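Single chain ahead, written as C-alpha cells, the form predicted on its own.
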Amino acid sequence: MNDRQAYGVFGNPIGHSKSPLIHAAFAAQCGQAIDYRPLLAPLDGFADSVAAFVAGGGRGANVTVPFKEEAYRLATRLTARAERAGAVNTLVFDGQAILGDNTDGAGLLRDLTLNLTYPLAGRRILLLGAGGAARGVLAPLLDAAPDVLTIANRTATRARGLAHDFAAHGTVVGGGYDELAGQSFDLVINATAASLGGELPPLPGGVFHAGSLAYDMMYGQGDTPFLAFARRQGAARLADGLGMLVEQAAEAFRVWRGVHPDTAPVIAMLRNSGPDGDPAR
C-alpha cells in the first residue's frame, strides 16, 4: 500500500520534466514521503485535471507552461507574491480550497544572490519579455534595489503596462527592443520562450558591456541561443536557469512541507547528469 502523498506537475508538454527528479531528491534529503510525478494536462482541461488529481488524494502541485494564468484564476486564496505575479506556480490543495503561490522569483533571487554570489543593489537591469515568466519575477528583483529595472518586448505597449503595474516596487520602464540602442545593462534576463525554439529575442549589438551577466531562464545543453549571442558580445558571465529551476522547487517543497531543501548537491547532480540521464529541460 502505497502511503506516500501525492505532488505533482501540471503542464503541457511535460514529458521532458525535471521536476520529478528534482522532488525526488529532495524528499530522499529531507525524510519525507511523497509521490511526485509529471501530470500532462489537456490545453482545454486544466481545471478538470486539477479537480481530478484532489478527488485522488492530491495535496500540492507545481505548475509549468502554459497554465499559469489559469492557475491563478483556479486558486481560491492567493499569497500575496503570487497577487502581484498576476500568475501561480505552486498550488497547495486543502478540501475544497485552493492556495496559489508563486515562488519563480524566490527562486531566480536566491540563484543570482546565492548560487552566483551577483548582488543587485544598485544595478542596471534588462529583462526580456513581459509574459508570466516575466511578471513573476519583477517585484522581487525590484526590492531588491536596482538602480533601474528595464522591460523590452516586441510589443512594446505590453512592456509598457507591465511597468506602469510594477512602478510603486521601484524605477522600472518598458518599451520595444530598439529602444535599447545605446544602452548597456549589468545584468540582461532572458525571460521571452525563444531559446525553447532555437531563437534569439531582436537585441541590438551594446546591451552587454565587459562586466555584464547574461542569464537565460532557459536551460540545456550548452548554451542557448542568447547565451552564445551574450559570448560573442563579451559578456563576461553566463547562465542558464537551472539553478532558478532547482531553487523555485525548494521553495515549493518548503510550502508544502516544511522544510526547506540544501539545493547545492541537486543543482550538482543535475549538472553532472548527461544527454541520456534525464536532460535538464
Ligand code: NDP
The other form holds:
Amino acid sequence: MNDRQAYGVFGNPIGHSKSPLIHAAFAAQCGQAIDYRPLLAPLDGFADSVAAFVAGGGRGANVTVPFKEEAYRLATRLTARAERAGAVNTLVFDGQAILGDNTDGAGLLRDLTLNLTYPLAGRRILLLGAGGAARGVLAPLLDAAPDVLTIANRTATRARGLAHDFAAHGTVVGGGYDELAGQSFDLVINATAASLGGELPPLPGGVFHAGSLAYDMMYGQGDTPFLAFARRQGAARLADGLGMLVEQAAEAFRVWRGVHPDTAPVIAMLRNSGPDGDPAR
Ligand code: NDP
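Having seen the form predicted on its own, can you show the form predicted together with the ligand?
Next comes the full complex, this chain leading.
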C-alpha cells in the first residue's frame, strides 16, 4: 500500500485511455499525491467494480463508455449539471455516499471559449447527434446565449425530444439532417459517433460558411471525415475534441482536489505524443 489517494477511470474497453496520462500530469503539476489508473469493469459488473474500488480506498473516478448512464443511476446524489445531462462522467466517494457529476459540458465550453477564444453569444450553432455527449453539452451551450441552437440527428425524433427537453434553456430546435438544407451555421459541433467508424454524418452542403468553426468531439491523428468535409466546404477553422478531453478531466480534478490544473501544457503534451487517436478515455 502506498499513501497516495486512489482514483481511476471505469470503462470497457479502457486500455487505450489517455486519462491516466492526463491526471498524472495534473498531479505532478499541482503537487497532489494521487494514483490514477484505468479500471476495466465487466459489461455486466459496473456497480460491483465500483464497490470493490471504494472498498479498496478509492476516492473518486471518471466513467466512460458504456457506463455513463449506469453511473447516473448508481450515484446517491447528483449535481445539477449531471441531473440535466442524464449521465455521469465523474464520481466522488464519501463513505456510503456517491456523488455523480458531469464535466463534459464544462470541458467543451472551456475549450471553445478559452482555448479557441470563440465567444458563443449570438452565434448560430448546429449540434450533430442526440446521444449522451450531445445531451451533456446542451445546457451549457444554451446558457452561453447563442442566437439559435439546432440539433440534427440520424434518428430525427431523438433530436426533437432533446430540443423539447431543453427548451427552457434557450432557443433550440431539433430534427433530421434533411431539414438543414438551405441553412448555414457559425459553429458546427459533431457529437455523433460517426467519426469512430470513419463515417460522415449525412450533412447537406452549405451548412458551413466562410467564417464557420467546425468542431469534432472525436480526436486523433489528422482530419476526421467530418473535419475533412468541413475543410472542403470552406469552414474557416477546424478543431478536434482533444481540448475538450483535457478540459473535462481538469474539471473532474478540480471537483476531487479543489485545484484547477493548467491545461495548456497537458494539451500540448498529448498533441506531441504520437498517433494514438483512441477515443476511449
Ligand atoms: P452515443 O452512442 O450516446 O450517441 C451516438 C450518436 O451518434 C447518436 O446520436 C447516433 O445517432 C449518432 N450516430 C452514430 N453513428 C452515426 C453515423 N454513422 N452517422 C450519423 N450519426 C451517427 O455516443 P456519445 O454521445 O456518448 O459519444 C459521441 C461521440 O462523442 C463519440 O465519438 C465520443 O468519443 C465523443 N465524446 C468525446 C468527448 C471528449 O471529451 N472529447 C466526451 C464525450 C464524448 P442515432 O440516434 O440515430 O443512433
